[in-house]
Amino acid sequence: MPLPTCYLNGEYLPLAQARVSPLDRAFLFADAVYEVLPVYAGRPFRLREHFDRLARSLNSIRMQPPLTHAAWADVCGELAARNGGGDLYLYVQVTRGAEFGRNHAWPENLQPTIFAYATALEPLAAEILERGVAAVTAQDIRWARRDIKSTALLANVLLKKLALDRGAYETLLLDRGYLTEGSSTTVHVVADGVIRTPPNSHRILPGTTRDVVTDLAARHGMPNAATQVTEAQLRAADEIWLAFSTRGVLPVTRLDGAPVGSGLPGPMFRRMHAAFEAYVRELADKPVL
């Protein structure tokens, strides 16, 4: 559940009292970008990398970042503290703002709307670590600039609901016979001891947690490659992982009803999960920037 205090255009206020104009372009056009970042023990995780990505998304839609990284760090730290600290995650959204009317081509000099709120980060269920999660596959029906973390998420919403309707956790997306990503996750495929992930491009969102996996793989001697993954390679994988900000790394143990590998979380996943948890502890006392 969301926590009680939010940030809106420079003010901290009760989330239930937050108000935005119905003429805001985020409401009319999904003309906005966002970030989601975890906070562990009151400390934002990989803050620089998340706000680097926010800046890239803003640049791609021809907007300037409304705050510096240092100012974002202050907002995130204060918002976490006002909501009790501990483990939570923050949703941060920047919209192009509101005008008195509705025009596809935006007028210049709009005042952006900046909004952020917090949600408790519940502990990961032991059953997921012991048994993994199920996934299904579907064709990737999203737009052509998936590298922009846009609030235009209707296709992602439909694809995520498809997974839930089929009793699964996530939908893995295929585009012309190749894996792209999940409806809200990066996908890693392990085969013959190598972790493979589709390379960054306009076809996928460059994942911040994906980068953590890449860094930890290099640190712990786990071969890792950014390379195209065919549908056949996906279905024949020894292990499949999901990486995303609110859960770190999760194992997929069933795909379209068939077991992945042994049907249980594999040894490479267990190494990566342990490395990820150790990395979070390692950062606990370090500055966020």
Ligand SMILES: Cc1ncc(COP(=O)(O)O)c(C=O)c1O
Second form
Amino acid sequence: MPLPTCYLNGEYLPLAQARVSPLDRAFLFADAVYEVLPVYAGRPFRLREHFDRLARSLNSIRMQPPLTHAAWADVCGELAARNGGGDLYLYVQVTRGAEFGRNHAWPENLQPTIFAYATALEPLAAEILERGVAAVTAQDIRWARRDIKSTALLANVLLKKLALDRGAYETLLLDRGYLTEGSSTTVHVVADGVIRTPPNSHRILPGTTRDVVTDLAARHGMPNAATQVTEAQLRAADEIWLAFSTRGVLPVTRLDGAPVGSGLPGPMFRRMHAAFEAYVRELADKPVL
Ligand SMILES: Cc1ncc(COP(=O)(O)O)c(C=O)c1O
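Structure of the form predicted together with the named molecule, please, following the form predicted alone?
Now the complete complex, all chains and molecules, led by this one.
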């Protein structure tokens, strides 16, 4: 498959021709932040929320957003169009830029590197919605500012690999006996008819899909609460869901080899999944900003 068209520092070009300096601080220090946002039928989903979060990540690392939301919307729209429209996901990264010297404390006035590209979003296998996915648990070994969507993802990478090594889809992370999130997902836990997810804090990434779940729960009268979830509550849950941009919500039906609830996607999941799909359709003709 030919590599798609990407965006690099103001230009659209074939990804195969894109070049960045090995002195870029993203390469040397992972001194960069990113976003991943879905595009449904050519329309970027929750664009404002993704670029609000990018701005927060940038501010947290003492950078300013290099583009306005309107300019980001143009880049996303252009990338979607140049890559065939349809269902895609966009990866957007802003780095602190390149400098000669490899100074931990960066010099001021660096030129940020801005990179974005699109990938086709393959349809979800029907089996996943029918049977759910497996997850395992592990200690959350990441740093103390998980609210920053940093490209420094080595811990997440190792934790995700652990899941695949064990034939599972995701690793759910525990920090001092409490659920934080998945290695690349927000986790929602259903018990006694209430959807619970840990509150936003420095301990987790504030998920954009989580906010969609919260909005849809309110709209459809499904009890929803941002509260701490203990390991015992996680293991006793009736349902566990993963929420993340590229797939919306997915049901976890096995945890560390044991069935979650009935061992099949639960009724609350089915309602939320239907609500999510209807919401995507409802937005189809709405402006992206
Ligand atoms: C660590 C982590 N938590 C949560 C999420 C979910 O965030 P979002 O719903 O905005 O994709 C992600 C997404 O990649 C993530 O990497």
